[in-house]
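Have a look below at one chain only, the form predicted alone, in structure tokens format.
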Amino acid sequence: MVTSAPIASEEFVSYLENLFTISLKDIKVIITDFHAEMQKGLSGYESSLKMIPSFVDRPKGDEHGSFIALDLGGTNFRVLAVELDGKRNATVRAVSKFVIPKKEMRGTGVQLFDFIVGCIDSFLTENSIDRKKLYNLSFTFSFPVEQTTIAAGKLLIWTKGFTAKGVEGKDIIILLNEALSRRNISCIKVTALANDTVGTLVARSYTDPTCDLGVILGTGTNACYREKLSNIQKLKVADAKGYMIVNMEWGNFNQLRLTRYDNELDQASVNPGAMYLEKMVSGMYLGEITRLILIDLTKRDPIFLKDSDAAESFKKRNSLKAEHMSLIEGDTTTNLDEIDRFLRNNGISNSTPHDRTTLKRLCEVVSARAARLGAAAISAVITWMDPELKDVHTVGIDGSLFEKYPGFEAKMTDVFKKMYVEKAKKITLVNSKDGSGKGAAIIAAIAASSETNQP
């Protein structure tokens, strides 16, 4: 929208509401495009959806025993002992948290994996774990990996500030096993390499057999689902029977209509031209989209946040975050006092009720689009598995956006109601916590108990 004259904030917000609206017609187009990208990805052709085989199916629910899980998602590292009772109950018996020092993050692979195994050693000692027994272990390694079996995968590239030399292109499980040998730890058998999204599905489906879709809706976004082996053509399995969980990496889905604000955010990002769905849906980016809109409005409407330096307050990239938006949208006080307090903390001391209402509406415009796009993506996967919605589908979702953002879940379920009317009852969204912990342990149990999932 181009204008040379000042524009009232009311007119601008109405323009934004139209610009950011995702209609049911739009959602149907997204679903069709999603299906096309899924088909290409499963067939091994170039696609914005990588459709990575996990080499594991969801649990039967009778898996039992004591397992160790490792969770490396960034600078924080966890070691967990998880007990499965064989009756769909998973209990974390012990957990230790460690911070990866920068010298290990940026040193050599040997240093990093020796540190990780040192943490395992400390965990075993501190929790009096019997070293005379053998424990199956699953490693949740939340970095880009090309997985080739349930217990093998090469790191493609480091992210999140890690630069440890000698790891990229190497099999993560081999490096871990070598470090265990150097430490003379023989009570651990590494049986699985896990993805946190797959863990989310597995963790929920252990307690609820209707769960066939796992989703991350937090700082980032991703999904996995249960696919027929015969449909994963790129695996070239001779006798393709049964199912396997597929990690979609759906944050990279690119068949979407971008606004000028999306383009501006994308061009300033570390990965321009990629991860479009993630940039429109996930918590990492929602605040920045809203900030760009807010700066635009202060230029267009000289009355909005009058006599304050709003543009200066939010001039810095990423100075407005999804957690701020959550606070703003969650303010139900008569005079929007929480929003006033937030603005005062950012040097804006004289906002009017109209200013605060407008800011809340800006956040609602951005979060509503994110929720509807998330619902569209979930709809695409469910209708791929079950075009007529004949079965019940539970979607296990982890992430602060789904769990904590006011009204986010309700906006998603509203899409299902309007799309599928009575059949919307077949879709249930549930919070699935700790896929990288409990879910990883369950994956270790599946790997240990059966090799039939490995083609």
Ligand code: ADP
Contents of the next structure:
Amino acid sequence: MVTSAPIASEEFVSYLENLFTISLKDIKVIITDFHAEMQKGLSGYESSLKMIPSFVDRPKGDEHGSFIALDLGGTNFRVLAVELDGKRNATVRAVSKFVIPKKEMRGTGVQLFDFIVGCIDSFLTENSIDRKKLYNLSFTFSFPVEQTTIAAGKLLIWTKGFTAKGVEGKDIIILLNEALSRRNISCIKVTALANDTVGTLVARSYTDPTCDLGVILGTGTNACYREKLSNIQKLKVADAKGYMIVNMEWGNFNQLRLTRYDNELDQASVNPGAMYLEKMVSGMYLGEITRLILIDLTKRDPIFLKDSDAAESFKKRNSLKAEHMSLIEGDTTTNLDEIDRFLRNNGISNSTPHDRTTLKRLCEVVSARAARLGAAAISAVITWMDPELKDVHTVGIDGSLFEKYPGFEAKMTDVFKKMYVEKAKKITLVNSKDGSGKGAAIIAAIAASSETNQP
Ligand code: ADP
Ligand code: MG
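Starting from the form predicted alone above, please write out the structure of the form predicted together with this ligand.
So here's everything in the complex, that chain up top.
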């Protein structure tokens, strides 16, 4: 129903609820489509899922030593010093967090890598790290990289709003090493390149061997899982035994029903036509979908936010964020005072309780679809590994959306309960905070030990 005729908010919300529903039947279709795309990706055929081999398996738990890890997410850049005791304990000794400025995200590759190395330099100084020693460093780089060894890989395509020139098609480790040389930092040896999903899986499975799936729900969304080497046909390893973690790049899954709000968002993005699952699920986009709906409602309903200029307040793209939606959905006060405060901060001082309830419901519609799609994707990967759900599967999840959005996790587990009833107990979601950073250190340890073990 697309109409420009006046419509009451209640009616509009029901219409939206319908439009954004992900039914169990939809989920079953998504699972089948996911499996077909996974198969194609693993065989080396064209697929919306790239299914990138990571060249690491789960750790054994006895990896040890001190490592430096870099974690470039999409919003934040973290530098960590991590210690592994060889007994399944990973401790973050120091961590510094930096926000990537827009200028560096969208400038040149040299600017971006110089910024990264500048952060490493400050980290070494702030934590009085002895520059006469040599430290193994692992780089968690959360973008689609075609990995060729544990310490080499080319960026396939930028996502999450990054456009830094001269990086696509280049080896990330070479670019990092060049930037380290430009700044004369010689106490660092880059030993591993990892995706954040792989880091998350590795970190969780270091302490918990039932973890076989790593998921990101932050600025973007992605996942990796443990695959039989014999199933990764494109690797063409003769007589393949054992397992390898595969980075799915699931944010690009495209067999989804887009609404006109999704289409509008997609068309205005820096990467139209790509990353549909990410654009419907992850933190970078949820606010914008909600904003487009809100603007639409102000045009349709003469009562909603009537004496204010809501369309003006939220005129700017990306002016409504996932963090705001968290605050709105988290408001449990009788009069929705938090929402009132939020609206006042945005120049709307006369909202009615009805306006505030409606706004909350708009957020609920958008976040519920995100959580259900996330759960559908997890279900697809688990049933790929274990169609009968015979084993226990722990899913390590890193990302602020999962960690901080009220009710997000509950909405996901609700899907498992409805889909698998009793067997839903086999699936456990755990927040793997700092997982991608800790995992990077463990991967550096695996890389260092496989180097020493080489003949
Ligand atoms: P990165 O994706 O850079 O690794 P995070 O996992 O911290 O970093 O994710 C940051 C993203 O998570 C933000 O861009 C935002 O979309 C989302 N986010 C941050 N805080 C919240 C919050 N309180 N509620 C919902 N989403 C949030
Ligand atoms: Mg991250």
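If you superpose the two forms and keep the largest set of C-alpha atoms that fall within 1.5 Å, you have the rigid core. Note that the coordinates shown come from a computational prediction; the quantities given were computed from them, not determined experimentally. Numbering follows the first chain given and starts at 1.
Peer 1: Would you tell me if residue 210 moves between these two forms by 2 Å or more at its C-alpha, with the rigid core held superposed?
Peer 2: No, because once the rigid core is superposed, the C-alpha of residue 210 moves less than 2 Å between these two forms.
Peer 1: Once everything's superposed on the core, is residue 384 shifted 2 Å or more at the Cα between these two forms?
Peer 2: It does not, since the residue 384 C-alpha is displaced less than 2 Å between these two forms after the core fit.
Peer 1: Superpose on the rigid core, then tell me if the C-alpha of residue 278 is displaced by 2 angstroms or more between these two forms.
Peer 2: Shift of 2 Å or more: no.
Peer 1: On a rigid core superposition, how far has the CA of residue 155 moved between these two forms, in Å, if you could check?
Peer 2: The alpha-carbon displacement, core-superposed, is 3.7 Å.
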